[in-house]
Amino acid sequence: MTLKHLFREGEKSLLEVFEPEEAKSSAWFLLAGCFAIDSKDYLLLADQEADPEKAAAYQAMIRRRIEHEPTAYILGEWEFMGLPFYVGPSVLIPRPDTETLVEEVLRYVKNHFQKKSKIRILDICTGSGCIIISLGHYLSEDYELDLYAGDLSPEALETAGRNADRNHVDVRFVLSDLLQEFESDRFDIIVCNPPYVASKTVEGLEPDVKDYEPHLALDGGRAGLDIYQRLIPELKEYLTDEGRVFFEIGDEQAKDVRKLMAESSVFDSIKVVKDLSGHNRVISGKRKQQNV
């Protein structure tokens, strides 16, 4: 069987379960991962006979995808901000929406810190580590970074540690329930992509998400605001005088999270940023100055 035939058969099988765009995308990513090829390689090799063992492995991947197992988990890795990350059932799959959060922090650093400045950054609910590692990768050449990340899941931290090693970024990972283990630390920037899906909504998510991705990293409580409500009042003690926090949010949560930040008397200069689809995706705020 040629590589082209194998690809077409994979896509055809997936069309029985998924919409055409998803079927083609999944079939391609699994083929590329299984055969370690890119689109240019495919053009050269499409009409050649596929290695039988790899062909069998690809067909097994297609069967797993038909059961709604996410493509990223089947491959064991996924790309985020142009970097490779190991992923598995203990961590959420990095999503393009979250790149908006990283890009906003990068923009802020470049506009507010002189080159070679020392910057301490904390990533809460780090999961795969994709946020803090991406920040480290893209900022380390111009700034002196002190990077920390925390998560409640030991398995997530193990994956994050592997990802830091893979991308050659130095991060101190801490097993912590939010800020609990960072009592004496202050940071210039705190980032957080918390679980923010309302509990009742989780069960209605697509099987790819609901049945495979960790609910600990998805379920944000009754209104999806539990972590924001816990964190926001505490952040004052963990930010430097000019420190700023950046949260990822769901599109409909901007008003509620802005209200929580404003009413906490901890933040001003509160800003909401939309993602490339025009949805509210990031909210940030600067620590209020102390009255002397």
Contents of the next structure:
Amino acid sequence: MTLKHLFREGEKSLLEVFEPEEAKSSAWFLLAGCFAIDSKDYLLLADQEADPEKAAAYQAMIRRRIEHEPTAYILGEWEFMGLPFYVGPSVLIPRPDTETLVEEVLRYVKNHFQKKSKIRILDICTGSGCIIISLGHYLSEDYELDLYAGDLSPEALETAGRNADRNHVDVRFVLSDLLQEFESDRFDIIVCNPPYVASKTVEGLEPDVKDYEPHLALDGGRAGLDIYQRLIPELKEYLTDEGRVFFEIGDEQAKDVRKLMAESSVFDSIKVVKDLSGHNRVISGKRKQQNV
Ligand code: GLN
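For comparison with the form predicted on its own, please write out the form predicted together with glutamine.
Then the entire complex follows, led off by the chain already shown.
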């Protein structure tokens, strides 16, 4: 069977359960991953006979996708900020939305820190490590970084550690329930993409997410705000003077999280940033000066 034929068949089978766009992109990503090809290779190889073992592996991948298993888990890796990350069922698949958070921190660092200065950054709820590792990758040439990341899940930390090695970024990973294990540490920047989906919404998510991705990384309690509520008052002790926190948020949470930040009396210059689809996606705030 040729590659073209396999691709067509894969897409056709997926059309039985997915919209055309999803069927095509899943069939393509699985083909590219299975045969280790890019679109240029495909143009050259499409009419050639495919290796029968790989062809069978591809068909098995399509069968898994039909059951709604996410393409990223089937391949075992996914791209974020142009970098490769291992993923598995113990970590959330990196979302393009989260690139907004990373871009915002990159912009902030470039505007606020002199080149070569020392910056301590902590990522809480690190999951696959995609946020802290991307920051390390894109900032390490110009700054002296001290990178830390915590997560409650030992399995997630294991994946994050492999991702740091894979991307040659030096991160200290710590098994920690939020800030618990970071006592008496101060950071210039704290980033966090916490679970923020309201519990009852998790049940209504599409099967690809609900049945496969870790609920620990999605479920943010009754209103999805549990982690923000716990973290915001505590952050004062963990940020340097004028240190800044950057949270990912759900579109409808900007008002509530802004209120939590304002009422905590810990933060000022609170800023909300939208993602590429125009949804509120990031909120950041600067720690107030101690004598204010
Ligand atoms: N954006 C993710 C989703 O809607 C949720 C991510 C999170 O809870 N941190 O599936």
